[in-house]
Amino acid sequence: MDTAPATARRGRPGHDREGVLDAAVALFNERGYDATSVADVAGRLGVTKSALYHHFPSKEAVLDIALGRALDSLEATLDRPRGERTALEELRDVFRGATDALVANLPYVTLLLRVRGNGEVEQRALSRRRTFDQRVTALVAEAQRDGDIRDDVDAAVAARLIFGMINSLVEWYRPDGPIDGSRLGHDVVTLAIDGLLPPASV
């Protein structure tokens, strides 16, 4: 009498719901999302379509899920309680954190920046790092009105400028590139901090 559990004759051998989300997201940097079909992962895998339909019910769902993971690392660094932190030590925590998202789930954040609002699923996405940046910008402000960093430059545009350093690294980190991913949130930081810092203090 076979006793293995249910979850383990899922689909086919080898490839469970992480790989074939993995195989999936990876497709969809390589070809873009609209290019590439279910059986085109599907022979990626070397699966039937049926098989991919076990785990998801859609293409649609992959990148639904695929997109939230990225946008819940991202927003996790915002969701910390904030205690004793002052808007600037925030603005640190977050810019270190989110390059630490970026480089733990480079993937999927490499294609949530590459989405640009084709159907409702993209639309989601889009609206959750709208709030995303505005919640930064408030960061950067409150920041401003302390007198901790230099507010001859407007909040949004500062907030864009360091995300922007910050997003670029989807086009040239490698994991197994010669860069130290561990050390990019400090590398960051230390530039993005100390050009906002006053003139005096720098």
Second form
Protein chains: 2
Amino acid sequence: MDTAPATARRGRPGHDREGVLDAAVALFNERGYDATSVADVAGRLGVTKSALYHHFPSKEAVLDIALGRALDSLEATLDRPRGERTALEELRDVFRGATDALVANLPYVTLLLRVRGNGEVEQRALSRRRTFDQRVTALVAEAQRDGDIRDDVDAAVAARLIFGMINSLVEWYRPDGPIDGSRLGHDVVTLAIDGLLPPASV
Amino acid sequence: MDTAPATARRGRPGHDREGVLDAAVALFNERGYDATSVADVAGRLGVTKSALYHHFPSKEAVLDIALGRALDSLEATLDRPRGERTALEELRDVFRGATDALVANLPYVTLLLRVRGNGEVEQRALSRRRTFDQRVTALVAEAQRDGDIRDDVDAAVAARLIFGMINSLVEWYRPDGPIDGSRLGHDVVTLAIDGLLPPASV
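Requested next: the structure of the form predicted in complex with another copy of the chain (the form predicted alone having been shown above).
Next comes the full complex, and the chain you just saw is listed first.
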């Protein structure tokens, strides 16, 4: 396993660890994990299979690291200490942070959202996703108890609907498309918290 | 092709057209359309392949009819004459109607949302989805021009985010689960239009 800093040698695809990871994730998303072989990844990069095994012990290890990266970026939004924030303020930060994490790690989160639980690596990723969902639901419930948000929508349903909105980015947002990715965090927070009704009616 | 009314002989799976359609859609969702053969569908139903060909000329015809059913149910929400409704009122009805259509036709819409455009049938379905999205975006833009909803979120982005919320149902709503499907239309409309903030703050 190459233990050099992940970003140190970017720009030489196939010869650095990041390049291998990016190429593998792209292929997993295009063809599915099961349908992609180590030889396919090597072929895409124009290197030998043994060049890949220099970086990763197995295809499963690549999947594990890729899913871990997606989950780490999402969980980071919940792992910040609460500090002075109310539950509602933390929710805003989580919605915005998760949206920014999706935009920044689009192929990795796309892979995560397609995981169906085949094998131990995928099972572990699904378990971390469930824990994430439960923590968001708990935050929604806390903001409801604070009286800061409506309580006529079940906390778990609200959490799932709002993350449905965020996760839908992997279906329609393209970094090279016309939509400004840096604006999406604002748009998600606005719709989730304030809704479509104009501020004037508040 | 069996031209008997689709619902006339429900309850005899494998021997009526609806039963074949339901079984085929379930298998397409479990294994993927390409990985499912007519023999698989026959096997699931415990009938011969020729029993299936009595109802449908080909696997592609089954896909076409299944995707058409999902699209018809969604488009029906937009096809009601505007009448006395404002654009905002129509939007509410479309969000609620689309949510109810998803709940009522869950396996069919699940299949539709997984379509990636392989082959002519899938291309046609994607084209109808695009037209649907454009019509919803036009409604959002009209409500913005009316001054009835905020205009600091792009109409196309708002439409995609809200349908992301609705479409996420296929990932987490289960008819036999703890969530009341008949309530989801209310929850979606509430979040999309009013947001999480409590009515008291309006």
